[in-house]
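First comes one chain, alone, set out as structure tokens in the form predicted on its own.
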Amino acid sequence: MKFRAKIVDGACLNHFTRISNMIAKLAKTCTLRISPDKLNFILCDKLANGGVSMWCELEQENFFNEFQMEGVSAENNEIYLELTSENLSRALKTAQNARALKIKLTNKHFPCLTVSVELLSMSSSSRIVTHDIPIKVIPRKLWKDLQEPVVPDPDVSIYLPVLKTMKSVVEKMKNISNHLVIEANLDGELNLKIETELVCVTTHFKDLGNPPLASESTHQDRNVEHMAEVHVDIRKLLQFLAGQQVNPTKALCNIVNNKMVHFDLLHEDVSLQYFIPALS
């Protein structure tokens, strides 16, 4: 198994900086794929067990200026790592203004994903800071639970509203109760609820669309106005918009009825599925 990747343009590296911070913020820990062409971020905390799971996808040439792969084999050419995702956030935050970024696998008494950052100094010599971040590999008999997740027809699709303007409700909303209700129709109207003993607190989003696909095929039939909901726990909804720290290029939120919700995101380039259970 080798892998080492080299980034030296700057916005490259700010971006690929950002992704870090963002899946740092979105899973403690999480597994990296390696892959020819891709980079993937993965967390899977069975859905069985009200776990979210995250499926974050980039190409490699949208980012790295050299690229060099080998996986486990020839059939298998793919690596997984799990790392904790706080360690690469904190050895790219280094990165900024760099000249270059060099990433690669190492054996350092134990296995290490190494991050080598070339600053530039005020004399021509340059500074290189390197950081170990522990990895383990993870065993080919391991992989078949860490692909892309399946996710099922939705009963709603619809575009997102300002994703800062959506945290701030549900913050709000977090000291009332502990968990929310996500409800949407084919009208474009999208509204967070919660409803305790004592009281009912809903906000309404009008007017966001809904992608062309789903209201043509599946729902010819269905009253537009008809709302799908799921039972969410606020905290994992709340970690999934802390997590965005930049508007997306596109943003959809997919709801099976009282089943998941599933967020669809694209930055520029990199896209971010990430899917929510409901509570039972």
Second form
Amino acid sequence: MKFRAKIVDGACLNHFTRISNMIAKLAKTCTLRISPDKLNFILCDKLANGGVSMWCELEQENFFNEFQMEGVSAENNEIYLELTSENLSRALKTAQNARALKIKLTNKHFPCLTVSVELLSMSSSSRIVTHDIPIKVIPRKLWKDLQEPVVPDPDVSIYLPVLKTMKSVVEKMKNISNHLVIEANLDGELNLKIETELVCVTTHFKDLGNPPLASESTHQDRNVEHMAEVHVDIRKLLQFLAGQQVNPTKALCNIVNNKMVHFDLLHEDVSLQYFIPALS
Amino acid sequence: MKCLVTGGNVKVLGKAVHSLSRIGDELYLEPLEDGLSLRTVNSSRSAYACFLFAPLFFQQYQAATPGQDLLRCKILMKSFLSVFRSLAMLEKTVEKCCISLNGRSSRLVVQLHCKFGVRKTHNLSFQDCESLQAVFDPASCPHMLRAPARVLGEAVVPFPPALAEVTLGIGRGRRVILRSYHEEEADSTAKAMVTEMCLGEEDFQQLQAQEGVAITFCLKEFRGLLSFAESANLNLSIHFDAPGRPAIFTIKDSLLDGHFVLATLSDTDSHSQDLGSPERHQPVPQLQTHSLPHPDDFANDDIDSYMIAMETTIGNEGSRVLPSISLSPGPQPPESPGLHSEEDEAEPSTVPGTPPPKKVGTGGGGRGGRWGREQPPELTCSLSSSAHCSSAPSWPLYAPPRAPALCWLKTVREKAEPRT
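Since we've got the form predicted on its own here, give me the form predicted in complex with its partner chain too.
Then the entire complex follows, led off by the chain already shown.
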């Protein structure tokens, strides 16, 4: 099992750093899946995560100018590692003005992902920072739980408003109630609602636009203004929104009535999918 | 005593106090003929810091009123720091700072003359004290390095602010290496991330140390001096010896000098930095430079052997890390005291030349945590194999499995000034 990769382009490095910062905000511990063409950051819907799951995918070609990996075996040419996301984002933070960044799977006393950064320095000699991030190798028998989640057929699919705005709204609502209702329709309307004994607060977003649905026929007769809704834990939504430091290239939300909400974002060329289950 | 600080020097004084506050809880203020000295020591006596401000630093400096003996006092660091708490405020509004102490009053008076005629007077109560002096001599340290504080400041940036200890050493190719130090916790599955910063010899103005030497000291305490030195744009020198012997950090300029003396971990604790060196009897820990550029090959990554071991284990927890290093040896057996051991010392400062006995708990922690002080019922004398028996007194140490070496601090007791 081997892995070695290198980034020399400054823009790629910054983008990779931003992605790892986002992952660090979304999940304390996550799984990194390394395959010949992609890197995935995965959070599976275990009880410990409150049923939330995440699937982030990036094409290694877009970041690394050197990428070599050898999986567990020829038939299973993949590597699954568990790590503390904050370690990776902290390691990459030092790579702000780096000449080159190398990531390697090593076994120094314990298995780790070694991030080695060559810094630009005033003097002739280079300065090298090395971070050994401890990892746990995930055995093959657990891989089945870490596959790409199947996106169910949504009742409503809608483009999201500016995430920063959404985040500030949800942040204020959090002080009132933990139970948030997200509802949307095929007419570009999205509402965020909280309700307590004393007060009911709703924020309406209009003219958001809806992506074309996969199966147009089944939904043609449905009333376009009919709202699909899901009740979620507001803190989970807030954690998701807090992770989005930069406005994504594309952001849409799929609601399965009373079951779950699925967020599908694209940050330039990195896709992020985030699933929040409905409150039981 | 009376001294007057004006202009930008007020902020410098404030910064020095901030620096000292990272070390100890009490500030020893002693006006000397060659300047005002501010000293402190931490509760476990493993760190000592001293700033000496030359008379030229002050607009007016009077060590003692003529005819009177030199006074000195000990104040609560918290109180003194509160005067200089906001450095921004000091810079913007304070024009003059006057510190005075006279034998008759029982207060140290610090007066800040600010803009718009505002005058803030702080009356701080103090205690008489003995003169705090540490016995150390930078010249006797065989190894030293000197660099602009900025270089060292940049070198510690990759380390997390919460990191307690760091190892400084010279690696292959005369590279200076700083590595985060974590105490070994054998059963811990949550290992900490290890960070290493590797600098070239060219970044240093002076480097006098052989490859392989290394010491481990408290980073938090060092950061105190480092931030002061960076703001004053000074060069910082580090004088050190074998592990276990104190490391001396100094800065100097025409108006002031600063000395921070920090204890370093002794030999028995530094095995974890003993990467690749199987011998345990080497006097100094070997520091491997993993970060040196070498032909990229996967031969060094023996993750395969780990994988194989893991797959054949039945009913394992999935990904439990198999410890691949041996644990540190048990407590050193107490050597027969060739040097006398102080027994049942109640107050450390009552006996000159002997620092307090020290018990070390396990686990990380900030200042005062791991390096806490306790009175053990029975004192044994325990020395690491590499320590020399010099003419300086040895310390009776309580010997738990992990016993960091101590700073050679001597508390000199001089006649207390009679207080009226």
